[in-house]
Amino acid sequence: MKAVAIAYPSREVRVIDAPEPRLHSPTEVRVRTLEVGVCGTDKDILQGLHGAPPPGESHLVLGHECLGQVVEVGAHVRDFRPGDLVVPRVRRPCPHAHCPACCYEHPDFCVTGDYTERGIQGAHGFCAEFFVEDMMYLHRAEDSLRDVAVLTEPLTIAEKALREAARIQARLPYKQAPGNAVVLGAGPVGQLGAMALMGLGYATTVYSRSPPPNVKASAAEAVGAPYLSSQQVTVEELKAKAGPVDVIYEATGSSTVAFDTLRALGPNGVLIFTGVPGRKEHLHLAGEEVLRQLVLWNQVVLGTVNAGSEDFTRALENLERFRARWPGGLERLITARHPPEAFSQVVEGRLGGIKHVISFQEAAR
């Protein structure tokens, strides 16, 4: 079957035929591959940043948001049949007994560093013609969700970030209603990141560097997030025109732009780092500051990373939910669809746009 992997050590990516999947347990599925978003953790792969080969193998099949359909189920499967949708989850526990999250079955918290990422980390991913996976770690997509769902995995890193937020947030001696919020970045995560918090009631502004008008604002503006760029807006004026900000949401990887924004969050306020920075930057902190704002005005700065079984589950219910809210929103994400070839392509960045998607489906026909 064709499959997209980097090769080791050269880092050389390119679609190999690889041997196709077969059920090996009575839980296991077997799924055709329909859809692949490509991220920036690929390019954070292919750059040598990020990323190995599943023990003893030379390649790792790419590919960690993946929209597919069932094929086959193993004799133990009963909540899935042929022509389900489904979208597996990423991150596999690690081996360690001693690791009260995996145990409880949240790798994403995992505390000793040894999972796996199917794409990612030791094993491989899901840009391929078909995969094998355990039940467990799947979940179905409706079928009204065909265009969409790709977006799963995308939306899962808010879902998670949120619910940790929400937790924080219980700490106050009152009920807090939804506020403002800043999304920081205008890309696939951050874009989905503003639905959710529009989703929960949040008046929320997307802060990001290109000025309008571009394909980003126009995108977040559709959905009703004002839209200011990071080059026509300082901080300060960016404070004053959103209000007293209660979520701060980055989605850059850029820890100059997340901690300079820092200033413009609100008392008991939370900043939530989901972006983790893909190149080296000289950050100038005023630290005494940064301390003094944190502790003044009891503010929390949150890091998140992957997502849990509730959050993929959250996620696809909110993908019903936001097209219904904003019809074409979503759909409006997604930028171009590609064949396995052009993964490199893809993967560089150069083509413009919001999302852009591997689809296998296209390439068969």
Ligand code: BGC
Contents of the next structure:
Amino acid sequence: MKAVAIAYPSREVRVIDAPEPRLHSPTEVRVRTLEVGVCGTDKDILQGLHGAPPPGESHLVLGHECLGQVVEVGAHVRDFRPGDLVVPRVRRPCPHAHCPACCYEHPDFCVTGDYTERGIQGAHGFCAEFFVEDMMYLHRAEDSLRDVAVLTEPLTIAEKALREAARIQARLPYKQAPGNAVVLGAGPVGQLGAMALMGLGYATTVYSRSPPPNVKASAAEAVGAPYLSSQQVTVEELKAKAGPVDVIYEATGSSTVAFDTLRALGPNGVLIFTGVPGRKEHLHLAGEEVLRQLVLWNQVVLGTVNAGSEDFTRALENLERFRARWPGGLERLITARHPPEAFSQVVEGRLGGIKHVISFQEAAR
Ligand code: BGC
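Give me the form predicted in complex with the named molecule now, not the form predicted alone.
Entire complex below, previous chain first.
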């Protein structure tokens, strides 16, 4: 079968002929891949900044944002049937008995770092015609989500982050309404984060680099989130326009942008970092000012990565809600679909737009 893989150590990306996976246990499910989203993490893998092949292997099958269709189920599988649309989770537990998070099936909070991530870290991904996965790592997507469910995984990043933020803000029991939010970055994680924040009732502004008009600004504005360009609007002006900011949701992976915008965070606010930084940045920070602000205003800086089972369930429910609330809003985040052969061209990131997707089923649709 066709699979898109990166070879090590050359880091050359190619479509390879890989053996078709088979079921090895009664709880496994064989899935035909429909679509795989390409993201900044794939770019980092290609640049050698992140990721690793499975132990003892010299290539890694890429792809971690996936929508597939069940083709075969093991004898103990009750919840999935051939034909069902499914989305797989990314991270698998580490093998250590002393990691409470992994022992209790919360590998997104792994404490050893020895987890694997399909398509990223030590385990083959989903950018292949078929894959096999244990039923416990699969989530059923409604047929009505066929065209947008490839966005589930990037949305789970926001679901986990906002679940954590809600726990933190439970420290403010008197607070009646969610308040104001700023999203940094207007890529897929930022756009989906904005929708998730608006879904919770936050008045949300998207703050990103490129001046409008552009596709990212239009996508944000189409769902009612004002878009401001950091080239036109300073952090001070942002602060004045957005009002006291309760949540800053960072989705750029740029430490300069994030720490700069920290100045806009309001009293008792939470700054959430979701972007794994790629390129090197040397930051000049007025450390005492940052600490003074954090301490005197009870602010929280939260880093969050990956997502758990409940976040995938919630993301799939939210995709339905977003669809009903903003018809066409999710679809416009998907800029184009490409054949597997185009993976490296797509990942280079020169095509512009928002989310590029590899489709294994274009001919059949
Ligand atoms: C993925 C996460 C993953 C993280 C770090 C992100 O792109 O969406 O699932 O945990 O990269 O590898």
